[in-house]
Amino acid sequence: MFKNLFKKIDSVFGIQEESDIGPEEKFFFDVVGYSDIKKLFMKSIVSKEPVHILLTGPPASSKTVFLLEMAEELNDAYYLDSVGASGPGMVGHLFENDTKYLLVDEIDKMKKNDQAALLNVMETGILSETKLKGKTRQKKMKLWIFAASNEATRLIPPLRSRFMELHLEEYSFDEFIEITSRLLKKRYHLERIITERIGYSVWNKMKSKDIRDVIKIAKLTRSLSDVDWLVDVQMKYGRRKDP
């Protein structure tokens, strides 16, 4: 089920006392506080049965750190941002390999017929699909569903009602930077100098709270100067918010 659960801690920060810290911790790492939280999604995690969580809450509150740890700590994980995948490939990927866990970020941003499946899987175990000419395929599996929302209610009923839901709030400045450091050198191996840099860039000039702007500079920064370019560069030729 875990890749390197009590790998992590030691190997990349240099944590020598393992009984202070819990599995929980150790596996959500990233995410500063919420250790109720990052309790309930362990004991979800190693459920007999099925267990789906929402996290809702505005873009800067760790929704996507913690679907981001589950996706490269478990096997048999598939992890879908909704608004560059399409439901068409998601329910391919559910076809073709055995997924235990389906980690859905932006769920809100989801077709509502793809949402419909989901449902369907959630509620009756089958995952169905209609293909061309009225062909159907069916499988049944048993999948566990975590998911993050900025809108909850783009969610059809249904489907919401099937969660358990919680809401985070947005976390402050000093959080942002100390997720952004845990997270890149974790990573991409960069030092805390550069983290920060990163961290401080994308808040305060790229007036961002999204932590993938942070991995977007991150996957192509190699110096502080390599920070405030690519930041630069973004600033000038990126996407214009919508009027």
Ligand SMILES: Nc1ncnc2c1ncn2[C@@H]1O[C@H](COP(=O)(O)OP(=O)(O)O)[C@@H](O)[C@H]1O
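Now show me the form predicted together with the ligand, since the one above was the form predicted on its own.
The next block holds one chain only.
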């Protein structure tokens, strides 16, 4: 079930105290915070019967990161982004491969007939597809569905009701700074004084709550003065954020 978990634990945590780090922290290494949600996902992953989970929340709240971590770490996982995905794509894939964990990003943008196919699998454990000339093919499957979307209101109600729905709130300023700092230290090995300055400037000067803006600046930052300069240039020429 878990592809690389133990390898990753050894390589990443080999020299650290392991006692206070649960397996979910190692599994979802790229997600900062949300330890309870990580734990819940782990419970569902190892559960005998599928429990489907839907993450909702504003842009840049780590929904996609959650799904991609699972795509990378789990065997028999299939990740798809519903934007631009075509119907036969998903259903066809499920027919032709043994998928246990279906990871659906932007599920609210999934076509209604795909949503109906998923609903059917959740209901009956049977995937079915009616082809031209009324021919039907069917496949029995036990499928866990982990999905994400900014809004859940566009899902057909019976599908929505079959998910355990978890809503991620927009980050507070303190959370924003904390996530920024931990993420930038881990990814770009930047010092706390620099990461805090980036977080502070993006939030207060650029009026953005998007961690992606933080990452763009961090990639070009070598020193504290780089931060101010990069933010100034962004302020001068960048796209204005809505207040």
